[in-house]
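There is one chain below, alone, in structure tokens, taken in the form predicted alone.
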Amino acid sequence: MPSSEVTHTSAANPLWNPWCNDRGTFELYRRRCREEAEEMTCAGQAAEILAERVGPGETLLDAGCGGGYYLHALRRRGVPVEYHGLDFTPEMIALAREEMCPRAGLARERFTVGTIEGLDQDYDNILCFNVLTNCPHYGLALEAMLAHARRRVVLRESLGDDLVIRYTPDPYLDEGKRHIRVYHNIYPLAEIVSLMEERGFQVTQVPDRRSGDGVEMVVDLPHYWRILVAERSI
């Protein structure tokens, strides 16, 4: 993994932060802003979500960036938008600025190092897959991207119809770093609409394609990915 010079008082501590301990995952990352992997049946789906939704110049944040290859996906298919990366692992953010920036021309402060929770700034589309489904819980994050998005939230998850906090040994990470627990929970389909239509957003589901809306097995574990698009009601 690159050694980082990005640091950032909300960046996640290497002690416990899986992300930074999977070197089989790093550089399946690292192939994918190469565009040397195939593309993920949920970026494509994520970008085919938007390109029927977004102008031209609308802003997009990646929340949850990882190497922000998602990018890759949007410029496919011809989606308009001023994109920025956000991930609270500075290993991954190095990595988009290494790989991402001179491949896609972008400056590096497209991508920034830190929580979802804590954002600060408003966006017109805010996309996070896969994201939620590995913190504590989705509730100060959800909040913050609905407080922030001017337009759409763009939303999968592990979703059922109860709460399930799943926290366990990861034994795909690193040799000697298996002992790091990894969240891996169900959230409450109709509370997370639910959240969101309080907070003035209109909420269509849109079919996973990856899973069928079914189940798939996760390091073992099974998810329930749906996806949700959020519209800002005006």
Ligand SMILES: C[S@@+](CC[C@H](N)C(=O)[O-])C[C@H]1O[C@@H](n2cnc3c(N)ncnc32)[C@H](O)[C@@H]1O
Second form
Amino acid sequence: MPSSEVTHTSAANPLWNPWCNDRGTFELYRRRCREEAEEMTCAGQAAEILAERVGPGETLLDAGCGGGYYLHALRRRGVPVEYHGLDFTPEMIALAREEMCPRAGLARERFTVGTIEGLDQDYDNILCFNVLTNCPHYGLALEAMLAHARRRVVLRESLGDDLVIRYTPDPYLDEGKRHIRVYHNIYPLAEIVSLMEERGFQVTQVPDRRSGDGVEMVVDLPHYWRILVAERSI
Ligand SMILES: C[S@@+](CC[C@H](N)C(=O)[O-])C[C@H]1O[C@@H](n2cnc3c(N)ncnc32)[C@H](O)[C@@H]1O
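Swap state to the form predicted together with the named molecule from the form predicted alone:
Then the entire complex follows, led off by the chain already shown.
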């Protein structure tokens, strides 16, 4: 088929993408970039987990990076990684380039618009926090991360015993955009661990500090945030 007949998109469609229709969250992310908002507990914990594991000069992809503010948490703890950010919302990458690049002395190319599912480069570390829970399903994105992580994947998502798909209205979206529904899924922890092991990783669960491995209500729905560290063994 001629390439002119094939459309490849790397950005989410604004018609269904909640992340470009939520001014409140966007401005919170800007304050995090400017270090005007408190550090997220989970960002600090991600940096601590990585600090114990990464060697100097290793690359790290922050998959679903939002404004790229996890870099602050990494730098505060002296984690010596070469940081890259990927997000399928162009507004998020524009925010990261505007706010993070000058503050952190990074070239704008360190932030890319793209989907996790479409990853086509390898990184030593892939960090993915609070992203797949809001995707239609975790499968394709997790497979892509496992295929492209040379050393480890560190994941934080809402995980439980059974698959629960929820696709619900979000009253916090911008006025006029509240017809957009958002996924708030719970994925089977055992299934995710099995997939990681099948792909050659050894998996450790680290207790989530923010939720105490309990339940947290997000948009009035129970979420079960769990952290998995998958280390490549073969
Ligand atoms: C809840 S925010 C989390 C941002 C950041 N990781 C954090 O913990 O604060 C989810 C981000 O992931 C991005 N995202 C969601 N699904 C994605 C996908 N399949 N590929 C790339 N980015 C995605 C969204 O655009 C959004 O910026």
